[in-house]
Amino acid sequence: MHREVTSFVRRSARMRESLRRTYDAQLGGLVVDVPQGELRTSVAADATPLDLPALFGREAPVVVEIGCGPGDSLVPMAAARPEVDVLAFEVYEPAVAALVARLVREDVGNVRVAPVDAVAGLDRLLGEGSLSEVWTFFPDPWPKAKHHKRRLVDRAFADLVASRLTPGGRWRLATDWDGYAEQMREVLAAQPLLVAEPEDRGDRPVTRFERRGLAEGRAITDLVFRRA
């Protein structure tokens, strides 16, 4: 059982309406209808894999992008990557909204959302050795040290994450904040199916929240694990 603390704030999920219809349009087809649990963006404890060739239309290797946003990494990085699927989890519908309009604008079909929280995601919806690669870019640091039990990135974590890889399959990471840079490479060297790669940026597009980092004076860390 993984913990059910969340690792997000939840903020409001006001939108534009245009953006509230295209979410709606969407709802099945490139937004993914998962059984809720008790909370909007949990998922329910019965809830059984998903069918992934059946909710992508093919047999292709699958990436998970935890934390999408409106997509600044996930659009120009799925589109590079035609052969592979990717399935993001993101919690806030107006993101949601956004990603998927730019998703059908920009014409980028190997893309899925599923509005939950990733860790009942990862947890409940996907199968052990289902991935080639997990993303996990600029996760909520959480800087002060009352709060950093809700870091995504713990030893819980760690462990459903590695469940879910496939054999030399890899975990890219990003942050901004040196302290949570270094929990991470604690946490994952100390995994004992994950090993360290050198940490390179691949091409990760740079993200509004790198931008602001790079302004306030902060160093970006990418790294790579993979699944022995």
Ligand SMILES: C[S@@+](CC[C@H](N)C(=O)[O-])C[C@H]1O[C@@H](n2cnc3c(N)ncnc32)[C@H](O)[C@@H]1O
Second form
Amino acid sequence: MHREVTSFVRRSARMRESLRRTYDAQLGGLVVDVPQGELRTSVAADATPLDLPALFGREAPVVVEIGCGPGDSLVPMAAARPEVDVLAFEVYEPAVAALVARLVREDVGNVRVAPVDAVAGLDRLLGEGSLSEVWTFFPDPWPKAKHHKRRLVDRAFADLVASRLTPGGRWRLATDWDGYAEQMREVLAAQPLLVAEPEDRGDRPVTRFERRGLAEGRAITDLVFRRA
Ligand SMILES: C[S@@+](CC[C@H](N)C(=O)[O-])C[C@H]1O[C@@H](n2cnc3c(N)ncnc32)[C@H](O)[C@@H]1O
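Taking the form predicted alone as the starting point, write out the structure of the form predicted together with the named molecule.
What follows is the whole complex; the chain from before opens it.
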């Protein structure tokens, strides 16, 4: 899947100091070594799907989180479910470095992070029907109309996520922007493989993004769709 407009603003190819220190501290094993394209956050066009059992050291259901930030949802949720493995995509290197440090500090062993664009990552690094769950919590809202095209969750992305889920697998999404929640509902409802389930936050903890949204008077929406 090729997408001209990304859901994040591109940054320079130079590795930030925070991530460099992560590698220097021998923690690079938690960061997936992705064949890069032209940009630091892109995935090489000829990249092949990851060997997930080799990456996690076992065979287990795999969950993907898209845009995990420093792991405010990811770390507690992964720690509470040691029977699954979680692959997180995050393009912002200071967040990747903070996540890795937290995984080590809290001794959470079932998470790996791919520091690349999740759209290309899902497309090129993960096979069809390979995921038991996908989490998209508080994707950048791009509230201005002229920026809506940057929103991650659109028709093409819904097709991509649906194809990566195993039958019965779930896509969980959260946002604090009503307009984006509406867009998510419409786009996912129109995707032939996805079936809406009751809206439910489940085990998702309250994060900084959520608190900020609440403090600014916005309501939180949690969506759940199941792949038929
Ligand atoms: C608003 S933050 C939410 C972080 C986290 N999910 C939470 O709830 O605390 C959105 C995150 O998604 C990341 N992001 C945006 N587009 C992305 C993409 N295409 N691939 C990977 N990460 C992305 C951003 O760098 C940012 O860290």
